[in-house]
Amino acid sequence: MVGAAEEAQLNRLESQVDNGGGGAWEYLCLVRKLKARRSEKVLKHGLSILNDPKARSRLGGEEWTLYEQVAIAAMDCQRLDVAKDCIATLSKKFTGSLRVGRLEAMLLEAKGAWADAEKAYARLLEDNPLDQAMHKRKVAMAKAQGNISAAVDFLNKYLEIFMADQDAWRELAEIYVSLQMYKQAAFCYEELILSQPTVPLYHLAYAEVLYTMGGLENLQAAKKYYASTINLTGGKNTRALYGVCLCSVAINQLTKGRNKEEESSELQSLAAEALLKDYKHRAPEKLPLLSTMLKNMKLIS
């Protein structure tokens, strides 16, 4: 994930290049480093370098990296003719390369030749079964065809090998949520929290899955994870503040005073106060609506 400072740096450099201030190569390197998706700009500025023999010669060995970068951007922009030319150049230079083979399979994907692309990936994976990028391309290809069950199968098999890949766990969780398979989604978020316990996004997503599942035990757990999200974000996550309030109301409705939930009434009161303060500062025109809602929920008097 690109940080705010890096995003600002990238935008400044992009504006400089667009306005003729130079720095195209530096911009392309930064896009690659940040793994940003700026395909149209990469295609435009990358081709300007590749089509200039002097500029291209100054890159040395990095010339081939640029060919790869432009090929991927061209496929993203459906400039398949450009992608084909770049891949042909790379294939001539690196005959039999696994990396070039992956680009050729991606070109088949871009053309919609799914069966041929599947065969190409299968062939490449025989030679290198631990190539993460190719496993992920199979997942992307299944999703592009609308075959979500196949995407789930591919992701599960991938995670049997690469269990520490947080992006894959998160993607699988999001697919499960879209399929309303909440227990499976909860398991994925549990894995993410175990591997990165200080990331508030995972706590929040897990809390929302538990809240959606419902039931007293799940609601109580959801409230705890909403609270941990608030703690990890310094009390600045509005969604988590709402979550604590909603969980409190739902728990009270289920228990009707039969448990010790009153012990945590301070938490819901603090969450309600924090929401009021947040709205007063950022959206004062909506403060009356919030106040009415919280009064109806019996969280404020």
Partner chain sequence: MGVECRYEVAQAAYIKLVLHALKHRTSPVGGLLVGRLPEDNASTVQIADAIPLTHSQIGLLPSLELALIQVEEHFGAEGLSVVGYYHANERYDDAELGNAAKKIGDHIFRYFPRAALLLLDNKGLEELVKGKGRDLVVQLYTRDSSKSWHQAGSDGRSQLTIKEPSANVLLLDYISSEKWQNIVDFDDHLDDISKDWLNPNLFK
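Here the rigid core means the biggest group of C-alpha atoms that line up within 1.5 Å when the two forms are laid on top of each other. Numbering follows the first chain given and starts at 1. Every value quoted in this text rests on a predicted model; they were computed, and no experiment measured them. First, how it differs from the form predicted together with its partner chain.
For the rearrangement between the two forms, modelled as two rigid parts, a different rigid part is recorded for each of V152 and A122. When the larger rigid part is held fixed by C-alpha fitting, the smaller one turns through 13 degrees between the two forms.
Previous: the form predicted alone; requested now: the form predicted together with its partner chain:
Next comes a single chain, given without company.
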């Protein structure tokens, strides 16, 4: 996942390279580091380095990493000819390598030759049963073929072995949300929060799922997690601020007429004020819209 600051940096580099300002290698390294999916740009700029013998030799040993990065980007853009060439070059240099074998199997995937790809991965996994990337390719293949239940199955089995893989938990949560299996998605986010309690994204995602599930208990919990997100992000996260407002309104609707429990009524008005302040500063043309909405929600007067 890419945070706002990192995304801004990536975009800056990208437009710099696009406009001929150099820094292609820096850009490609950053894309790799952030695991961002910018295949068209990677293909374009990666190829320009690889096709220039001087630039290529300047990379030294990193040249092979670039071949791999470009091969994958090429597959994503369906430029299978380019991918084949890159993989061939890598195969000559690193014969019998597992990593190259994985790329060859990915190429089969890109061609849509699912059965062949599955066989290739099965073979590679026999010798390397703990290769995480290959296990995840199986999930990706199931997803690509539209077999979501198989993807969920594989992913669950994977997580039984590699239970510390955050990316996998997130992927599973997102798949569950797309299937409207919110309880299961909530469970995944609970795992993530347990292992990484200071990552605001997990608190936020959990709150959104709880809100979607609805019901008084879930809404109260959602409000707590929106609040912890606000805490962890220094009050700067717009979704969390809005979330607190939405939760209060929804909770009020459910507890109308019942004895209200000790509710910190300050939280939602503070959130409303924070939103108003931020919009006034950065999105003034939307301020009237926001004010009307908050007034209707009875969060401001």
